[in-house]
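As a starting point, one isolated chain is supplied in structure tokens, in the form predicted on its own.
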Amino acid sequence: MLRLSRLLSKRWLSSSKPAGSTAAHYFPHEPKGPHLATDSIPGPKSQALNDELGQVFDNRATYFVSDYTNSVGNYISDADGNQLLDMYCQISSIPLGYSNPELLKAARSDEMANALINRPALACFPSTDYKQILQDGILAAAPPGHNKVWTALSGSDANETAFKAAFMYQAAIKRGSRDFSAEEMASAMENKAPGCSDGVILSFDKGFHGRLFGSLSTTRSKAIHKLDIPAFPWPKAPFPALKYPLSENVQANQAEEQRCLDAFESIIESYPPHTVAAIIVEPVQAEGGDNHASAAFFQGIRDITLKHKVLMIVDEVQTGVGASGKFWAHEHWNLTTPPDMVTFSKKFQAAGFYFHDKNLQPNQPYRQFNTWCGDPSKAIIAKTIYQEVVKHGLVEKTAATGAYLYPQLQAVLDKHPDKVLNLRGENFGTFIAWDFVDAGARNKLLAEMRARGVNVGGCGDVSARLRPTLVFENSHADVFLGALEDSLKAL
């Protein structure tokens, strides 16, 4: 039986939550370090439960079966009673820690009960308080330049509805003031032009935008996501493959980004006007390997989209809500003109897209539509998340924690140049990643970390990524760094 005392390094033991710690405020009984109750993870109870679950549910991607009633703050518990520092957080979806008391309070409120048991078909029967719920939360958090929102059911759905808005917007420009023709109406029912658009959404190599049909056609990260599924013949532009460290590769990276911008514009110019309805891009290509590009590159994208009257969709499903040290990661770019749409989900526990041009709302009802069009209960949670983030300055605190973590992480990784490389995410909050020499070494490291009570996720072919909560602090960083140092030695 492994014991916590065997795992605590001097680095861990010297740690304590700082004065003014938001984690301590929320979670006075949060563990000071991992607790391991079994010799391996997953343990026997977790494996048995997962075997049972597998009889009725596809669970082949399971890390371990979790006990969320025993998970607190930055620590996730499994069915065997192991408590792990969670640096993956449900694939970047836990903003304020497990069992957050303010979210529990919102969940137990009369407002929430009403939203849950009387879930409305929002487009037809919106509730009397939905506008206020949005204004106090999701809209209060709107990216600069945006003042409207369409709420959706998931990140994939957010992107799909943004695509629909883009197609209808461009079609309306081409159609002008005339109404739908009889030919358009009839051909649409046959899935043919002119009623069905010949428009395309341009995405980038290594990008990930979801697993529904339209969003999957823009996803370019791994073949396993796309195999056997019919796809739209939409174009793909190259995304820069930067060299690290950035300070030593300035000219090479500038040339690489210009190469990609030239190719991007060439692809757009190969289509008739308004055929490329929109482009979609992530501030960091998370699932594709945490691939970064400079602010100048993204400004270049914006300039080209404006020049060719192509809409720009920024996919902030994984990067949004504070993890980058800005509430929205694209704020790091300081664009001269805001993107046309910004999609969100994950850490907001709700989904949808922001916009500012009223013409992105179709001029007839039932065109952007489904039964629920989002969920007031999720919007209530998003409202609480936003208010707590602002109340405790969690975006700024995350930026500070990232500034504390990054140089120490660099020092740890520098000791193992034969195993790891390409640390990235400096000055980007805790949205940090690095590469391994191969996938086998990465996967072994993730297993070693879990054996030491720290849960870390992978991405791309050979990368590890950090996706902690917004209440991940210096003391938690010390726990992580100690486990990482020991794990790298064990590789």
The other form holds:
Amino acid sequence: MLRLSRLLSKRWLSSSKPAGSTAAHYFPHEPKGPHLATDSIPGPKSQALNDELGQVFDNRATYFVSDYTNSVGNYISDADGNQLLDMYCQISSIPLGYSNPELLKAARSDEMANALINRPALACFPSTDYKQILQDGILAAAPPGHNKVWTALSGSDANETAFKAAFMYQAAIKRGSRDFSAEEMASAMENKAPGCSDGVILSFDKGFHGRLFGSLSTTRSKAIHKLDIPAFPWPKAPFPALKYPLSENVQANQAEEQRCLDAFESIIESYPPHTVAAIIVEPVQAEGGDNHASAAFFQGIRDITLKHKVLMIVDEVQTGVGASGKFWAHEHWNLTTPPDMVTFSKKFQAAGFYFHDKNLQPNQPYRQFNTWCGDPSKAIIAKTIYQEVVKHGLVEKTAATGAYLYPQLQAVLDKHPDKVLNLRGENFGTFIAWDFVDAGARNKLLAEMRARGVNVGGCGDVSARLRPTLVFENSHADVFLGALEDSLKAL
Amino acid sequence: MSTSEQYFPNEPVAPTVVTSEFPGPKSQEGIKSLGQVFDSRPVYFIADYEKSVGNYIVDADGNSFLDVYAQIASIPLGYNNPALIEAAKSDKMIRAIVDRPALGNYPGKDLEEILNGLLAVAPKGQDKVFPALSGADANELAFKATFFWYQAQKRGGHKVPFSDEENTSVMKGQAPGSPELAILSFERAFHGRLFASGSTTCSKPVHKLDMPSFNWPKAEFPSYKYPLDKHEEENKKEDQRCLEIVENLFKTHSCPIAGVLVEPIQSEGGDNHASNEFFQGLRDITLKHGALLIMDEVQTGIGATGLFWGHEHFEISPPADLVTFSKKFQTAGYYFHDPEIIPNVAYRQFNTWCGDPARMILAGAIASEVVKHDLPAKAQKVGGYLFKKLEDLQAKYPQYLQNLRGKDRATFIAWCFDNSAARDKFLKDMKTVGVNIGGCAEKSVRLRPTMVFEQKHADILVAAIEKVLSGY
Ligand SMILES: Cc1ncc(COP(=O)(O)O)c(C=O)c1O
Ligand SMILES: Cc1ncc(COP(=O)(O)O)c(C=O)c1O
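Now that we've seen the form predicted on its own, could you pull up the form predicted together with its partner chain?
Okay, now the whole complex, with that chain kicking things off.
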């Protein structure tokens, strides 16, 4: 049933791809270009507001103080009246542009007010409409092969609940049909084995999966994310460091991926069976520097995990919801067997993980549990996002915008081989990044871009990443390319 | 007019029970259908929130229950509260839902105002806040803040930079960059179910089994004899015994203890209370050992104990270092006051959203309603009234109302049955008389009504309890 409706919606989506600009449809008053009101950004009002904010809130990561009431479509306004083309989008989490009229409608609905003020403990007292909200939204968007969901509140939370599901799944296999032993029950209360698991989650070098204690143990991006925090002794495998351009480095890259797969398998083999409960991997390592790998690499991961009965978690927190030119980036791989769990958050506004094996629901209730178990108000927003993405063909449009942008970006960067390199994300929607010769140059370019009214984010040590909305179109790409050309010259 | 009458002119005057089984047939259908896509095994019933009003929750079958469980202690002002509807429909709220910011990078112009809504009701001695999304999230962020602070002290101060060795070892998950440090918690405590909060939770094996855990220590939490006024001597000794265990763990645990985490009343673990002296003792020990004291007010906060924050009853000095909240506040996070609890550089206490302005706006509205209507004091009064009635019932049915506790803690009341089977039967039977009521630990019943639970609701509750018990 679910698969069918998904197929139908996909077919409908490709046969009736609405032509024309969705941005113009949503945002008749979207600015045509950036508007600069102050000499520098942050401007004086932003700075004053941020200073005040600093008295009660850690504000040292503030870029500028925003005025969301005046932000429209792809343009974010700051407190000084500057309007910037936003290609960072709240760390990759704005799907349909600022002040999207359909989201406004959803937010103003009685359904939303009800969900906000009567927040249920979902696993105990779900509402009459929760199933339908899931069915029409989060589940309608499920990746191929997935038909169940556990809802959470953030990317970290989604990953950690997926880890919990993995640990309980593996322990149940080891335990077989017997009940928990008295020793397990007693030792669990002492935080000790055998009641507490000695299992591990394997992640990849430069991966980023969040910042709570379990997720942070799998995060391998930067020291500053991890310092001073106790960590579980979980293993990490190398992630391929591909050479660009890909077409000129086919063999070297194949060898690199094989090296990583071999290392991956030998780490898994170094543990007793069922001890590596799961591996977690991003389709593109985003925070860690937009590191890509080939479909063959991920198929290799899938094969090895199946062989060793290790669960495969794909972290689509940053890659999910259309930006890659597929709704879920891992759909690019055409895996022979779908991953076991797929986690999401950010652009979907709701968080959680998809799965299909009912044994990923623990054998007893109240094991995967907490007070709220998600948030219906976010599920309503996710439903609206999904329906709009389908209605306007935004996944396909994002693929097309990416195809328009990529070669032109290549041409702009090619003029500055001494400053920039390693453009990546071809045929991957607008999920594009490139490197600079060093962090200083990268940071300077981001500042130059901001001074020209374009907000771009960095990632890794030396990369810039594009994370625009799904209504970022060719006209916006032109604005971006113009600003980039000028900024690169100013470097 | 009472507050509930002002808010809810159409609140039912009594429960309505229309089905003979619970969950009713429509709920059962809904549970089955939801179960295809979402774990629905813990579901009590499917609720119809549109029809629920004030202290009454309506289910899919049309039963209307007096709700003294209130979404596991998380509904502050009753269902469909008009003041909250107003907040939910406000432009500010719409904006917060539609354009959710990454607060740490691009705070909106209104963030300070929104935060001030939370700070207006900060516990005594606290004046800063870091937002989170759930109780477990709030606690774990508080642990992170604690570890950052503790290592900074060890390093020689807030401004001392990281060593190269720290920077390299941390990427291997090894000390000194990833230090072995502990949060001390208590037996029977509940602080959440993610990996670190799960390591501090110690209420039931089912919460912890098969999860990797940090090797963090547990002290004993006092087990008092009731009634308290007849066992003062013994209970004082019990405090002393437990404090000695804490003190001892500081000396003997295999790694340094950076913080002590405690609930003002251990809720999931059975509504276990402890004295002011016990909490002051914890404060003294943490100060002595250079550790932080974290109060978990996730379940006790927002007035249910008769003061806005449960730990304010203890009047400990100096104030706790961190106070975590969630549930009834609808937003989560931690309060603190020492500027050095903010880590030395940006992006250490950080994540994509850093909280949710939509939930914080609601929290601001909740706080201002609670203050405006003086609801903690009113809860204290209703609680006193209710406690007396329960004492009367206890005299009549001592077997079914053992260890009645929560005197002078407003409606935060609990008692014990002989065993979990008897308790579970009671909880179930209460449905037949139209009351939705929760348990905690093995054999306790806990009352967790809203802040607009009044004398008339207490009368209905007591009559319902008596009706059930009289059939035993
Ligand atoms: C791939 C990935 N996973 C997980 C997370 C953590 O999400 P959150 O910040 O919502 O906890 C992020 C955040 O950047 C991410 O990019
Ligand atoms: C005292 C206390 N702390 C923390 C939590 C965890 O909160 P959450 O379920 O929102 O993660 C609870 C939940 O019952 C609690 O009672």
